[in-house]
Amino acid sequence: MQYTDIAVIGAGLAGVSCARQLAAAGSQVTVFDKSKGMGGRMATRRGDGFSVDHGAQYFTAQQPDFHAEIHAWQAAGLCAPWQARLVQHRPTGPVDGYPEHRYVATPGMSSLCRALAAALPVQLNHRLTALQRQADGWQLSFADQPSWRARQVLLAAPAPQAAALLDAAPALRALAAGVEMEACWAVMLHAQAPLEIGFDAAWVEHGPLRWLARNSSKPGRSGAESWLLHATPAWSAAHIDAPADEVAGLLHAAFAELVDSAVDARNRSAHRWLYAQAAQPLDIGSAYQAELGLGLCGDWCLGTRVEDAWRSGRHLAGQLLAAS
C-alpha cells in the first residue's frame, strides 16, 4: 500500500491550486482524480480536426490576488484574453453584452490545470470509493486501483460527491450535503462552415439555451469552426436522463431557431454535467477539521466562478498550513 502525507482528491483548479500551495510550503502531496485527464469542469473535448471547451467557458477576476495570478499565467503563455463579440440574447433580439476582461486557457481550458500540476505527483483514473479512519490517518480505497494511506485528505470535488465519502466526518458531510448543485447539458457542434450571425458568444435569456459560444473564436484554438451550447439548469433537470443523442438534436435545433439560420454540423455530441454549479453557494472559502485531517474545497464553497475554485483551494491550503 502506497503512502502520501496529504492526498488531494480532484484535479480541477481547486485541487491543483490547493496542492501547489501545499507543495510550495514543503508538504508531500499527491493529487488523485477519477478521470483520465485533468481540469475537472475546465474541460476540452477534442475530435478529428476540432476541439471544444465544454465546461467552464472563460474566467474573469474580481479580487487582486486572482488578477495577479492571471497576469502570471498570461506571461507564461498559459492563457490569453478572449476578445469575443458577446451579446445578451433577449426575446426581442441580441444586445451588447456586459463589457469585462475575459480570459481563456490556451490551447484549451483543460490545459491550464495540466500545466499548473506539471511538478506535482498526479494519479489519474483513481476514483475514490471509500475513506476509512485509521489511528495515523486515512485509508483511501479506489475502484480498480490499489489502496493508499494518507495522514490528511482534502476533497476538491462537487459537494454531493464529497458528501458521499464523509461518513466518518458527520459535520463536514452535513455541510456538503446541504449544497444543491445544478446539472447542465452541453452540446458540441463541429460546423460545416462558419456561421455569419454577428456575434461569437451569447448569454441567452429565453428558451432552453443559457449560453452559446463559437469556440473557434478563442485564442490558441485551431481547426474547423466549432460551437458549444449550454442548456439552462431547468431544461437540463427536465431532461436529466434523456439519451445524449436526443439532447444533442434538441439543443442543435434550438440553436438554429435562435440564430434564425441553418446550422449544418459535420458531427455533434452531448455531455451531461451532473454537478455543474451550486444553486446557492456557500461563503466559507473552505472547510477543514484539523483533528481529523480532513478538508473540503471547491467553487461551491465560494461561488460559481473559476476564480472561486482557485481561491477556495488556496484557502484550504492556508487553513492546513496554519494548523500545522
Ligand SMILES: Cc1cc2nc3c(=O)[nH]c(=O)nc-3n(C[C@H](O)[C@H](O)[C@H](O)COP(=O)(O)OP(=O)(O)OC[C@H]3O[C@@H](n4cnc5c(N)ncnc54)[C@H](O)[C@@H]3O)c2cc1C
Contents of the next structure:
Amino acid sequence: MQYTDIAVIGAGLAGVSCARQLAAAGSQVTVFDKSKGMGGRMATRRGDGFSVDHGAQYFTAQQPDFHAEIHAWQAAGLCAPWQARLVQHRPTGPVDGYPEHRYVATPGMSSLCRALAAALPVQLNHRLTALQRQADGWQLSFADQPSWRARQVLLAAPAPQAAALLDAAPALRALAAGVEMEACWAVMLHAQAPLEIGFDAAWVEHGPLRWLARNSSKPGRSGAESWLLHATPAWSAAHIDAPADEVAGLLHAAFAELVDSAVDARNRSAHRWLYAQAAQPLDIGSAYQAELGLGLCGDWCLGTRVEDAWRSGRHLAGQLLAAS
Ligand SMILES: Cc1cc2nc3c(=O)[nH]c(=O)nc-3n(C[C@H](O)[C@H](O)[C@H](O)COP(=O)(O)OP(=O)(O)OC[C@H]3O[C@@H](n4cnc5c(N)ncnc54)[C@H](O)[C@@H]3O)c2cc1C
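One more: the block was the form predicted alone; return the form predicted together with this ligand.
Shown next: the complete complex, the earlier chain at its head.
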C-alpha cells in the first residue's frame, strides 16, 4: 500500500494552496482528486474550437494578502485583468455594472490550479470513498484504485462531500453537514457569430438567469465566440433532475429573450453544479483536529468565492504547521 505523510483530498484552489504551503514548509504531501483534471469549481470546458469557464467566472481581492497573491500570479502569467463591459440587467433593461478589478486565470480558469500544483504529487481519478482510522493514521479507500495510507488527511471538498467521508470524526462531520450548498445549472453556447448586444457580461436581476458572460471576451482565450449562462439557485433547484438537454434549451431561450436577439449556436451543453456555493458559509477559516490528524478546508469555511478557498487552504496549513 502506498504511503504519504499528508493526504489532501481535493485539487481545487483550497486543496492546492494548502498543499503548496505544507510542501514549502518541508512536509511530504500528496493531493488526490476524483476528477480527471485540476481546479474543481474553477473549471474550463474545451470543445471543438472553443472553450468556456463554466464554474467560477472571475476573482476579485477583498484583502491585501490575496491582492498581493494575484499580482504574483499576474507576474507569472497565470492570470490577467478582465476588462469586461459589465451590466446589471434589470427588468427595465441594462444599466452599468459595479466597477471592480476582476481577474481571470489564463488561458482558462482551470489552468491556475494546474500551474500552482505543477511541483506537487497529484493523483487524479482518485475518488476517496472511505477513511478508516488506524493506529498510526488513516487508510484511504478509493473507487477503482488501490488504497493508500496517510498520517494526516485534509479534506478540501465541498461541505456535503466532506461530511459523507467523516463517520470517524463526529464533530467535524457535524460541522460540514451543517453547511448547505446551492446548486447551479450552467449552459455553454458556442455561437455562430458574434452577438452585438453592447455588453460582455451581466448580473441578471429577473427571470431564470443570474449571470451571463461572453467567455471569449476574457483575456488569453482563443477560438470562436462562446457564452456562459448561469441559472439562479431557485431555478436550478426547481430543475435539479431535469435532463441536461432540456435545461440547455430552456436557458438558451431565456438568454435570447433577455438580449432580444436570435442567438444561433453551433452547439450547446449544460453542466449541473450540485454544490456550487454555500447558502450560509461558516466563518472559521478551517477546522483541524490534531489528535485525529484530520482537517477540513474549502471556500465554505469562510465564504463563497475563490479568495475564500485560497484563504481557507492556507489557514488549514497554518493550523497544521502550528500544531506540529
Ligand atoms: C457556477 C459557479 C460560479 C462561481 N462563480 C464565482 C465567481 O465568479 N467568483 C468567485 O470568486 N467564485 C465563484 N465561484 C466559487 C468558486 O468556484 C469557489 O469558491 C472555489 O473554486 C472553491 O474552491 P475549493 O477548493 O474550496 O473547492 P472546489 O473547487 O470544489 O474543489 C474541491 C475538489 O474536491 C474534489 N473532491 C470532492 N469529493 C472528492 C472525493 N470524495 N475524492 C476526491 N476528490 C474529491 C472535487 O473534484 C474538487 O476538485 C463559483 C462557483 C460556481 C460553481
